[in-house]
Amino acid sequence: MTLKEQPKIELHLHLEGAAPPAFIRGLAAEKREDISGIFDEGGGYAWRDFRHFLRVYEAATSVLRSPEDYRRLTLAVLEESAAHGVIYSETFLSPDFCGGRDVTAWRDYLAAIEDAAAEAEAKMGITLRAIITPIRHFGPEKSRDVAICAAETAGRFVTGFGIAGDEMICEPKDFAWAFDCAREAGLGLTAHAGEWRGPQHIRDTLAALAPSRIGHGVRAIEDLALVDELAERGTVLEVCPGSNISLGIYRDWRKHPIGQLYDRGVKVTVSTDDPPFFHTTMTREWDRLADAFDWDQGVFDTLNRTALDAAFCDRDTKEKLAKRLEPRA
């Protein structure tokens, strides 16, 4: 079996960002809207930094209108996903973007990535879960809004709740009644922290918010004793480490946290978070992670079961996932 073929869990990706740059030129020119600006001279999307990779984001964003152009999305992200050897992935999903938090409208967005979802499962072969995630920047408001969104369709699909955004605006604090609403909503719990921002970031979210899992998280290797702290309590990274390098928060491979993380017991995990953006694969940072690390498939298959245990899915799915996750004779 190749690298590539290998079984993957994913529990940090953005729909959007997921998006392949040719599915969004070509929902434009259906739309007849001009975004060629967005992209690149070889068609991928230009953005120079991390703010303006937000821009960039949310223009392609913009030509996404209707439950119909996000079902077609979630098909073209899920058959990426897929052909990289995944076969669970869990995505962020914002009603910020899906029906502009109007409960009514966000379960008309949601049943069609759900029914595009049920198809990709069975023609592909990958299972997929949601995550509601207000954002950040757009302010603590409207995220009571959208954890009102997620209440209202927590269940099978919809499992988890977490935050996106700048990490510069606003505190962890100030979305803590959205957190409080979905977790009484049975939801599971993560939260972006210690990506742009350093190691007390991460200490002042898992005080405020409480989540099990911390998106990035990496920046706690500033401070060893919150290491040895997410190590105790057992709190999952979700690590992304190409789309850290790409944005130049590390130099390299061989200078990504990663491994000393592992090292010191840190349940680390690894994604793509906005792979066509970042020129990443599930695949691709497998490989260079090994090439980095010197890691062998005892150790990938050790980040694939800390993936398993910390998916926000239902036991019977775990279940199911695990047995394709057993070594093949």
Second form
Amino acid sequence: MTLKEQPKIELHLHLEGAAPPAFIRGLAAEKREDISGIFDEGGGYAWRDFRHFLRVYEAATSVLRSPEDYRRLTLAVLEESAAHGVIYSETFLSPDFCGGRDVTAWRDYLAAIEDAAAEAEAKMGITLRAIITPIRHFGPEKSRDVAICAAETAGRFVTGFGIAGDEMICEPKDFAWAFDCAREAGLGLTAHAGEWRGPQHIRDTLAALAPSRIGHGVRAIEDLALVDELAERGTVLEVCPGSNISLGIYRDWRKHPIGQLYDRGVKVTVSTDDPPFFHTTMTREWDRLADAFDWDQGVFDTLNRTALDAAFCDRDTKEKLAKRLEPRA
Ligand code: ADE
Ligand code: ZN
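Switch from the form predicted alone to the form predicted in complex with ligand ADE and give that structure.
Full complex below, order starting with the chain above.
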């Protein structure tokens, strides 16, 4: 079996961030909107730095304006993931973009996304679950409405709650109400932290929001006591090395801390974050990691098992997926 065909579990993927640029260009053309400024000559997304990336992301997302647009987006994204062996994916979804935080509109978007996920599961064998996510730089007040949308729709498909966006804006405690609301609704919790800010931000996130998983978390490496604490607590890191390198947080794959975090006993997993923005895929992530850290099949099996254990889906789904991860004779 080729690296590309090997079954993979991915926990950290932004649905809009995974939109193939050709898909967004096509949608813009259908709506007669000119967003050509967000593409480079090769047709890929053009961005300069993290803040600009967030602006380009939101400009691309601006052409997604109906449940039907999201149904088509979900199918396009899952087709790409499945082509790289992904059998289970958790995607961040934002009611900010899907219906402007109105619960009734949100239910319509969600129904369309879930419908596409069911179609992809039947046709391509990939299972999708959703992590509902306020955007940090839209502010704490909006995060409350997002949490209400999440709590109202928690269930088999909506299984998690998170937070993304500009990490430099607001403090973790500003989002405690939203996280408490999501926790009470039975949702699994994750939070982006330690991507742009250092170890203290990870500590503050754990104290204020108590997530079982951290999105990125890689800058924990700057404080080995925190690394050991993460290992002891069993906090799972959703590491996206290609994203970190593309955004300039680390110079190259060998300099990326995932190897050290793994060796020190932290539960790391691997994801793509926003694959077309960072010119990556799950196959490329595995390939570069194998090369940089001499990781063999045994390590990738461990990463898959860690990810499946930490997944926010129900036990039945996990058991079915576990069977598909077993090596075939
Ligand atoms: N939204 C999409 N990608 C993100 C990232 N890498 N960090 C924070 N928010 C994001
Ligand atoms: Zn992310």
